[in-house]
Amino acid sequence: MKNLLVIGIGAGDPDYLTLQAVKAIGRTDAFLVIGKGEEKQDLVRLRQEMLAEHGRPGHRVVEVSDPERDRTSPAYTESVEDWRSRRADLFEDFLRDDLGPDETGALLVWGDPSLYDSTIASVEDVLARGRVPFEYAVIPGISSVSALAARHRIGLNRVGRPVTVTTGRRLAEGLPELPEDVAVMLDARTAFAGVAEADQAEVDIYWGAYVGTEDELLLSGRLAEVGPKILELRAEARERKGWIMDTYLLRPGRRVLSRTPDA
């Protein structure tokens, strides 16, 4: 039977890989490297470096590009909905083409691969098609989320008090009624930007971006104050580096987070 291993290699820095990512690395015979373009040259480098530490010697990479993803249609969830199936085609070639029988292959997901990925969708897929017998495993990892914490010497939530982890598509749609603390990834959209100033004022936001890497950005302090110089730190260094991973916190003060009418 083969083996496959979803590993997730935390956000960035690559001490995050965890003592169970690392023994699993070393008894990998084959990793699918997933190709962002050009512009992401950087990630591709430190899953190089994370093998080249901890791969066994003689271990294979398959390098195979993202497959083109539709970030504009309106119909969001059927574009993620393709997009996994064409991802879930990689997964199933390379099971199919490049392990041999008893050979253990291996995904390497930033963060973790339960919190806001697809990895594992894709993966429930190619079993359910049938096709390639696997068996698989996941070895979970430090999200961005939870590195942002420590990075700004936070909890991520307050004494009996949850906290939400959403999206930005989703805080862009409309904040949440209770007052809790708000993790936010993927936010492409800059959603802060959209909490009305009368509660800006009374909001903290804990800022990161390339959250441990060498290019890895901190700011926190009232969003008022704070959010105008975000926003000109996230431009610039989108401009440098052709993208950008950002993640943050927003703690409000008052019980209800309002929206201006036109954010």
The other form holds:
Number of protein chains: 2
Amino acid sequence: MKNLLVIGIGAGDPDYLTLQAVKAIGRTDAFLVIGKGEEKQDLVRLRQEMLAEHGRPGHRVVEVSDPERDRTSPAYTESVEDWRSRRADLFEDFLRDDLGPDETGALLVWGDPSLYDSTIASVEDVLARGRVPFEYAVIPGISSVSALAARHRIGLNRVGRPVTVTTGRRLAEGLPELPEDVAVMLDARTAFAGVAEADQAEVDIYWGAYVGTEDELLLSGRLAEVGPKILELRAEARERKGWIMDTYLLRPGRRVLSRTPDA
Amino acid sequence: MKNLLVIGIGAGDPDYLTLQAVKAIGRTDAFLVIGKGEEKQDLVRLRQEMLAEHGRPGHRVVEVSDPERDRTSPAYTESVEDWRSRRADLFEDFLRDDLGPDETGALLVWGDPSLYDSTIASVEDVLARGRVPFEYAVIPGISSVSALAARHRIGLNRVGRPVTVTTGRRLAEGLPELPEDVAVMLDARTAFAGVAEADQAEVDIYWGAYVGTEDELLLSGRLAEVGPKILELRAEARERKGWIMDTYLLRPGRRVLSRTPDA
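Now show me the form predicted together with a further copy of the same chain; what you just gave was the form predicted alone.
Expanding to the full complex; the earlier chain stays at the top.
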């Protein structure tokens, strides 16, 4: 039986790799690597270094281009699902054409495959089609949210309280009201700036970009105070590097929480 | 300067250790290990094996007893904070008495120190007291929620949707209404059974106990169907091993979501 591994490789620092991931990389015959265009050459280089260090001698790397995705579409879920299905085509091709019988293939996922990543869903699509029989396993990784918290030396939740992980898009839809603590991923449009102005003095933000890499940026403090600095630093870094990957935690203070419906 | 490391050691499988954690363990002079009574000897053994494998020759292990904690108190937050402060006393003693100048000490945390763990807060307490100067860093780990998702081969969130991580206590307070997807930790009282009976046929549960260990139990399906099986399996396992550590994801279907206020 062909075997597929979905390997979480952590949020940036090569040392975020778990021993389980290292072993999985070491027993992989062929890696499917999906190019995402020119802008993230740093990540490509990091991944190559991981494979050079932990891959077994003679491993193969199959490179393909990412299907185009319409990020401007208002029908966000549908456009993601269409893109996911085209990605499943790539996975199916890889399993059928690039893996010998009883060989092991791997898909590498930055961060943790269980948070805002569609790899598992696409693999399930391939499985459901049933045209190529294979087994697969998922190896968890250090998510950018977990890395962010560690670098800021904070808990994601407060004692006995919940934390919600969401996207910038979703957060923007719910603002200016802020629920309990929120960790935000995939926020291309700096939704935190939409927190009601009156509340910004009562909300703490813990922000990080390129967390765990040599380009790491960290800022934290009252949103009213550091929010503008983050916007500036973020724009600057994005300009300089050509891309940015950032995440943050918003932690409303007592006064804001007492105004929200389910506090 | 004395140096303290708060090291996330993952959710059970010794291979969940990251390379960063392995290196941190390898440069630690003294580990503070807090005993939690007789019941979790499996975890004690797992931790000992990690130190034997990754600790540097001559490392020291300082064992102390966990401060008692009143888990039955209705003033949950206060009782946690009191316990946290007594824990801070232990950390302070360790830093002052058991670490030489320029030595590195470590606190090992199961899972990820950023999720439902008070170690960082207690370390901050010690720092704020200012009686023992030290530097500290946090090393993220694979949380039980992340491990659960990997073993079930699922995402914690659905496309573009949020996921909330919370406690059994909090979930119980909010039931029978169920918000969006919820990952539940620290649920000694199987709060999932409190989901409204009419909804149980529309909610999926992904449950796991001792995830990542040789005793791992996994069950998933419609809550109406597998809920009773989980209760049975859980009681049996708890009886057999003397303790249980479990976590689960509740994923409401379309019909339940459409009834909740912010869907």
